[in-house]
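A single chain, nothing else alongside it, follows as structure tokens in the form predicted on its own.
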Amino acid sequence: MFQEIRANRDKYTAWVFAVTVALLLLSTFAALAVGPARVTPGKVLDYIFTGRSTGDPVSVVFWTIRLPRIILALMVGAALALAGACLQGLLLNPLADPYVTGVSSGAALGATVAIFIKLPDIPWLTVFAMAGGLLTLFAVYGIATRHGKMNIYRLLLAGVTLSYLFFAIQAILLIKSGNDVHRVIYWLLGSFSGRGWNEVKIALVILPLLAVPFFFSDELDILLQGEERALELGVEVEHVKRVLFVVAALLTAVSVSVSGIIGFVGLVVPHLARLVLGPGHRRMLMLSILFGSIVMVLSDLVARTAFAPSEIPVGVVTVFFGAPFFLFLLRRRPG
């Protein structure tokens, strides 16, 4: 019984996985496709394997805008939705997102910095925008760990407090920036306009970082029943905080640092994940991975095609969709 039982299991995670896969190569190629430069199927496919044509705009257009920016969509999705799973396991807190380390904040304050001293947006604002995210990590982190031990708590109190910290003299920055307020609060609400193969090279830190969750899966399914338990059972809690902190504020930083602030994203696709496979952390961060880049795509073609020719920004996008789902999910838990 109990074996006919898990074949079911393994069938359903299979059929599930592999229609998110082929979700995930239909919303690919619709993303490459349209836009304010239609591109054909048989183009894309064409441009995809004979490379980039000098003597054809469209070709032109497809490999220094769109392909570029449909990758790192991928990417940040990605990023994004595996730090939002990791930090709602480590923290048991199903309310927890990327964000919540202020990380982000501190990423956002580092743009603003960039811009109000007028630097141009290739590499610097990626720059500041990376260094001020890392360093919130470094200040969250010193503060919440004591003796060796990191309090989640004081983690969460450290990274919230720095966020406000942050958006205060973000406000100073934005009153004194004048005719850079525009570029600031766009920046602020997350696009990939006017991102290139410069951002995507940054990004590539975010994939050797997507693999280090997994060689934790069990430890956060052991965790799932409070650390003391875990403890008993021969789990490095301490360890494990610390690794998976780390990689969710990098996954972070290095998102925020490419496309700026979207929200909704590492809320509400671990939930997703969850509730299609269950709290198995193996099969969930898996599935958060693909989930995640499946909505930035889908999210960034809306962007910038539901009033075109003007573009709105992705993290708009996100949330308008992102709120209701995410309204829909508590109102179908119990209790």
Second form
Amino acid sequence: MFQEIRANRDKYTAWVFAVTVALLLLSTFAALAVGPARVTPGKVLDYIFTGRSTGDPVSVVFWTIRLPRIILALMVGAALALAGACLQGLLLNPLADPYVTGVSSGAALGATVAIFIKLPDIPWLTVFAMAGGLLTLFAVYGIATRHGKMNIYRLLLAGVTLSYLFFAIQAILLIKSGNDVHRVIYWLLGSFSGRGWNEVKIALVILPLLAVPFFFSDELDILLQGEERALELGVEVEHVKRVLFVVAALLTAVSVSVSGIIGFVGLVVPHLARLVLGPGHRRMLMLSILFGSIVMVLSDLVARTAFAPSEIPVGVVTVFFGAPFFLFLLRRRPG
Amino acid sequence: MALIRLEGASFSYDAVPALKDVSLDVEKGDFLCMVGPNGSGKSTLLKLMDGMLVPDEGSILLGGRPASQYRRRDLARKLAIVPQSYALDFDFTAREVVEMGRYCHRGEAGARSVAGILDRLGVVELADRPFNELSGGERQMFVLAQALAQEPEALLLDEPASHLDVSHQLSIFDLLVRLNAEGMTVVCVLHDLNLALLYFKEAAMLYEGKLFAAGAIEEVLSPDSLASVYGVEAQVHKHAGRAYLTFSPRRRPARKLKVHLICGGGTGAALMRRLVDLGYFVSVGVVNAMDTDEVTARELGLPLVAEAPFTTITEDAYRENIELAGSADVAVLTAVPIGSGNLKNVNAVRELADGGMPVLAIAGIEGRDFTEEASGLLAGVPKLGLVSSDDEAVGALEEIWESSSC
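What I would like now is the form predicted together with its partner chain, since the data block earlier showed the form predicted on its own; can you produce it?
The next block holds the full complex; its first chain is the one shown before.
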């Protein structure tokens, strides 16, 4: 089916987007309705349009817990998918995901430090994670750039090496900290549990960043032919790499700092988008954002409800569904 | 003002010099090919022209401005590169690939569509197929189309046809000729020297990073320069108004055996070439001028005695032949038909044999004797070695050489 659509993508693009947007609305709606406090579909719209009423406890739950959590999931899903899509294009590497930059490991180390020195979660966990992510971004950027040129291989290797280093430091901290191991691991696996409007406010940074790669969709297409060919065709390759790497790393840092390390979305979703509408970035980036949001909201829904009343980390859910799906794709794709 | 001007340009890859002090002007409308052995700096030169590399010394000027000062987009509108091969692991259609060439004209009003280019190259029907499902030749047409979509002033091609079959090769070069006629400047790196001779009038030859020669292609590709640059022995042939080259395999150590070939009418040309390739010193006589054997001997640069075309061998030529053959160790009479015009060549065989020189002859003279004299003459030759073919003649000569060298 996908092959048929991809082969005639000019014809089907509008349909694909219409169906995807419908799916997004439907999943969001479902996520808003389902939960420990059940909200009927009619009530969902009611709550949204009338605003929070302190008299109704379900409305309070809806406004203070469920709605911000779902908004956050939508944004983080979009951010991780887009970051993955950009990096796969930039690095010409189908295995790239937001975490190859090392930014997530930096953020994880930051969060571990915050837990280790027993700072209160709010806001310090997020602040430390963000700081760790950004410092790593600067480090990787600095290591990969020489004479004004960013070397993609050095970038990948620096990211992976720093990840190992951070992991080692983190391991020492975990051993030293004793009882907090559980909290750290829970954070590392990624979750939207307990996140509220504060995290949403931080994550609002994601929205303008989501727009940036669309200004470079032609350049990203051309870069799939390799950096040298892109230069020959007139692309200022260094500029494009610099901007998109920073944007992808920022998207990752923000996502990780508000929700931990949620795996697989950034790897699989761009592949899925490419599978449906081909490699052209104008469509592929947009579709990645939409798919990323859908996948994240549904994964969070599963994370909240599968073993209710206890929650499982959403990162576990994404891997659980993502890994078999990805393997299935690998088997089906020729070459 | 030259479109591309190299002034004393030098470039090294990590201290390994690739180009040394190259100066070259490419004018608008030029149709230039660049030749030279592997590693002589041809591709480096293209990359310098395109600003991909910056010279360590000297300068590259495009329309009077250093290439490195151009924005990539402006450079892409001036020069387009056609690479040797081109890989794309993604599922774009051929048309999308060509459209990427329009990038440097993005946002311009009245931008031309790629349709005209596709039509020009005769690949419209293929345009909506996935690029990766096309054959190598078809793909290269689209890579060329991508470069043309840049609407450049000059095309720089790096071995554009080396992976292609002869039909696609010719269609690419035919197209380049037509584009050039419309004013497109073309600079093409080529390994195939005969393809170069077929299509180009101007050439530049690089050798060890230096400009070895530049100018009219037949002068640039002279046997002398090919010998010093490629270290091979080449012969230039002219046939029906075209020049082409053939190459001798690398010589084995010299046999130091001198062979005199008595031939004519093309019966000696193949043996001549084989013996030269094997390292024998070969001399030839008497042959008529313009005869295939005479032409071949001249191309190979062999000492020879020639008679005017279609003329009976004169006494002077006969004596000259005996003298030339006198310094040889062995004489060979090929399967040349004998008539009254060249009967003297059989006399020569007789005289040489009587003087004690070993003589080989291809057997079966009765069948090609039109004088009723030659067969008898030859039958009286003492110790005549009869062989049935060129192969046997070569085998016999190898034996003689081995026994004499021991």
